[in-house]
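Given next, in structure tokens, is a single chain: the form predicted alone.
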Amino acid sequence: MFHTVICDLLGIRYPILQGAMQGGGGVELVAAVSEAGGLGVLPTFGGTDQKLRADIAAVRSRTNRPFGVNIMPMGRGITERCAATCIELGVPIVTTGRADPGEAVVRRLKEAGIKVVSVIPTVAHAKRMESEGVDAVVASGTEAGGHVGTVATLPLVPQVVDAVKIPVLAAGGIGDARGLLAAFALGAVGIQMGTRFMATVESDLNEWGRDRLLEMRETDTVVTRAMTGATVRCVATPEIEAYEAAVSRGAGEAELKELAQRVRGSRYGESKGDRRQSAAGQVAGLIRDVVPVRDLIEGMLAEAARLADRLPAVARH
């Protein structure tokens, strides 16, 4: 019911893809949701070209299913640092985000034959990738975890698709089958989840980061510049909210810069019981279970086929 053109584009079964999460989907949770149907993609931001290296390999180990690396373009080193690894180790799709990679490494990984996936937060972004020669777009509306724009989904998603002839998906603000539903009313053939991955077994999120998940509110995720210099959206710590009052204020560049490094210094901790920084989305209010990436798969696509034998009665009321 659910298959579209994303599914026979990138090689998979059901047309969800996960987001890439440093910090909450590492190589247990990007085979699982490859091994379950969807496309399991990898982070690297902040990470090495060996530790991208032994993800790589550590992923085909658990799956021979379809996977996709995130390039997250930091700079120009990076960039095709990350994209030559995939190219070398014939990974089959890459996602890019944050900024636009370059048409030039678009076309070194399309020449290869990787299917190139680019996450966009405004309509002008999708046109200049589709011009680049991406495969599809993933909008990507402001309530998503991670780097984020300013645009909702509900608005940028039918814009996206009005302005561009490539597949385009659905992120941001989407954790069960009523979101996938709402994704496919606003024209997207699939859609991009985050957040509600890293409430599954499989996630690598430590024990203070889940618990945090699963008691948050909508309202618990700020936007700041703290953890990157871009515009992040993460879960509310005590770092982090003493860093966005001290903005509010007008500190000064020094104060700022030793507040970043509070926040950016408490993110990768490994104790069970660490505040660990992490990016989260709004949809985080709607979390209250952790499950195993297979179940939370095939329950929101049996879900959403439920509720949509029931719209057409719905709507004749």
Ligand SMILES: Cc1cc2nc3c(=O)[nH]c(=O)nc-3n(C[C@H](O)[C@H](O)[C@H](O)COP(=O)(O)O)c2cc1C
Given for the second form:
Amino acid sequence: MFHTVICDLLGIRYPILQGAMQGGGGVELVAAVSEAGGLGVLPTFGGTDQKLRADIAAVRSRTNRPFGVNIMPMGRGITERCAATCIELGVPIVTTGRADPGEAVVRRLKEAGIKVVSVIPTVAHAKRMESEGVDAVVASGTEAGGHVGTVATLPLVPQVVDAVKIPVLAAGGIGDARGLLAAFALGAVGIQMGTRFMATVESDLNEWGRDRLLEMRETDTVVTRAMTGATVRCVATPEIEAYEAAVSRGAGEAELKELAQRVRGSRYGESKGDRRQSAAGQVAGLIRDVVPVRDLIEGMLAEAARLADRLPAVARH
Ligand SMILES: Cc1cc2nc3c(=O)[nH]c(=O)nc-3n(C[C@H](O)[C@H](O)[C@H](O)COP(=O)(O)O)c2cc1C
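Follow the form predicted alone with the form predicted in complex with the ligand, if you could.
Next comes the full complex, this chain leading.
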């Protein structure tokens, strides 16, 4: 019942993409999502070419199913290097996040037979990516974890659906069957989730991060420039709250720089109790268990089918 055009376009069984997650989704998660019938996507942000090559080989050793590689266009050199590696190694799908990789890069990927899916925060950005030739867009609302814009998923998705002819997926704030069904109601042909996939057995989030995720409320994230300079939605830690308080009282550049360094310098611990800065979305408040990826995906689809059957009755009340 949930087979849509995006399944045929990307060669996947279910219309569920795992959004690339730097620090939350390594090869085990990516391979598990693809193996379970969705699309796992490798992050590349901040990584070397060597790591990307090793990650691609590791995913391929775990699954024969399609997977994606995410390019964060944070600089022409990095964007072109990632694209060239994806072409050389025959990666089937590339997703782009935050910025525009540029028409020439999109054309090169497409000429190599790679499907390109761009994550976009506005209608204008969706139209630009469509005109550059991408195959589909993910309309991602400000609720999402990671780099975000200002428009929420609920108003963004239908406006993007009305504005472009290519398939549109929804992201930002989706964490269970209700969100999946809502995305379809808005006109999306599939979804991308990040935060929910962090709370899985296969994610590489450390123990502290996982425990934190399970106890978070919907108000425990904050959008800050302290992490990368651009607006990123993260877990609200004391370091980030100190940075944001300084922004609110109009602190000078030098103070903000020092506070941002403190955020970026806070250690990524591996053992329980260590503090870790992490992107996360508002849907964190909904997550109360850590489950295997296959159970998550199949459970969501089964529950969505049950809910869809009940909808006509709900709508009459
Ligand atoms: C920890 C974390 C890291 C992320 N890193 C990236 C990234 O490297 N590239 C990217 O395009 N998006 C990144 N994102 C965004 C996700 O791919 C996805 O679009 C987003 O999480 C969807 O919203 P949700 O968190 O509400 O599910 C990240 C998100 C999280 C939570």
